[in-house]
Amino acid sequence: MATIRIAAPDTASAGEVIELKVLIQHPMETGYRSGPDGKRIERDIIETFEVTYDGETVFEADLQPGIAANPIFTFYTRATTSGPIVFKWTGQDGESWSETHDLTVE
């Protein structure tokens, strides 16, 4: 399971460009390494990450085994209306998690 840390403003002015920072705490194990017992460590990666704002996709990424553990993403979007920003990621086995941050546009 992964956990997420979000840095996003709670409020913004209409039309303001806001910065969103996301840290996903996840080992992102490639499946290429061996453990202390010499056996291969099973692959365990997040395959997709998507962010929607008021129902519209504002950021998405397809992740590969080469990405580092605990990936960090920084991106920008324009505040248009009050609504939820939903951060959703899906693991290789299809399991998904999400976090929501509410943005109030004044």
Given for the second form:
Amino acid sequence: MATIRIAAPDTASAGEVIELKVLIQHPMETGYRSGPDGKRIERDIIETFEVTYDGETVFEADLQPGIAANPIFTFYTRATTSGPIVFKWTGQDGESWSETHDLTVE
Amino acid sequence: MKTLSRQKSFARRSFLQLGAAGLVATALPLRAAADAADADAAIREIFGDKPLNEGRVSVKLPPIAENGNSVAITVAAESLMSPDDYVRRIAIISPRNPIAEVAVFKLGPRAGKAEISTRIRMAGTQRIRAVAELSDGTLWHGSASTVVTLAACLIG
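Could you drop in the structure for the form predicted together with its partner chain? We only have the form predicted on its own so far.
Let's see the whole complex now, leading with the same chain.
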């Protein structure tokens, strides 16, 4: 299980633009490197990252091996209603990881 | 004997100079063209064949990156981010990496602010490009360059 770190405010006022910062532990193996035995290391990357909040996808990313290992993203969203913000990562072989952050809008 | 050796060295020098000049002249434009073509092709593949406007997109990169495996980048697009004027997509393009496309981000009017930070791999010194697609379909382009001392992909 990959370690996921999320930095997001717990409370916000309605209409406020909040910063979301997420990090997931993942090698993002490019498929261009060779291991100690000289053999090529197989490509293993996270392909999509999606953030759902208040019934809608508010942020989505299509990733390539050009994204560094342990991908970190900082982005913004407008606080609308109290509820969970769901972060979901999907790997190239369909495996996925998700994490939820509860936001209270005052 | 003296004149002969002088002639010889002169001939050799001019030959070297010619050779070096020829190498520079042929190698430089060729490589630059290939790089630009790859990046342009990637942009066309993502956004379609639309004209690129300069401006409205800013790319922030460190001037020097010691390690190309992880370089912090911030891309911001100027937009009101209102329901009828917002940034639809932002792409990060590297002209020198094995795959020109680094990432494509989909935003919407609910983002509030069209700004993204992440960390990318860089296979050498290059000018990273970013393209933003606005809700009216126009494309805007910005770029920034970084000197990479230790390139990604070569080492672990």
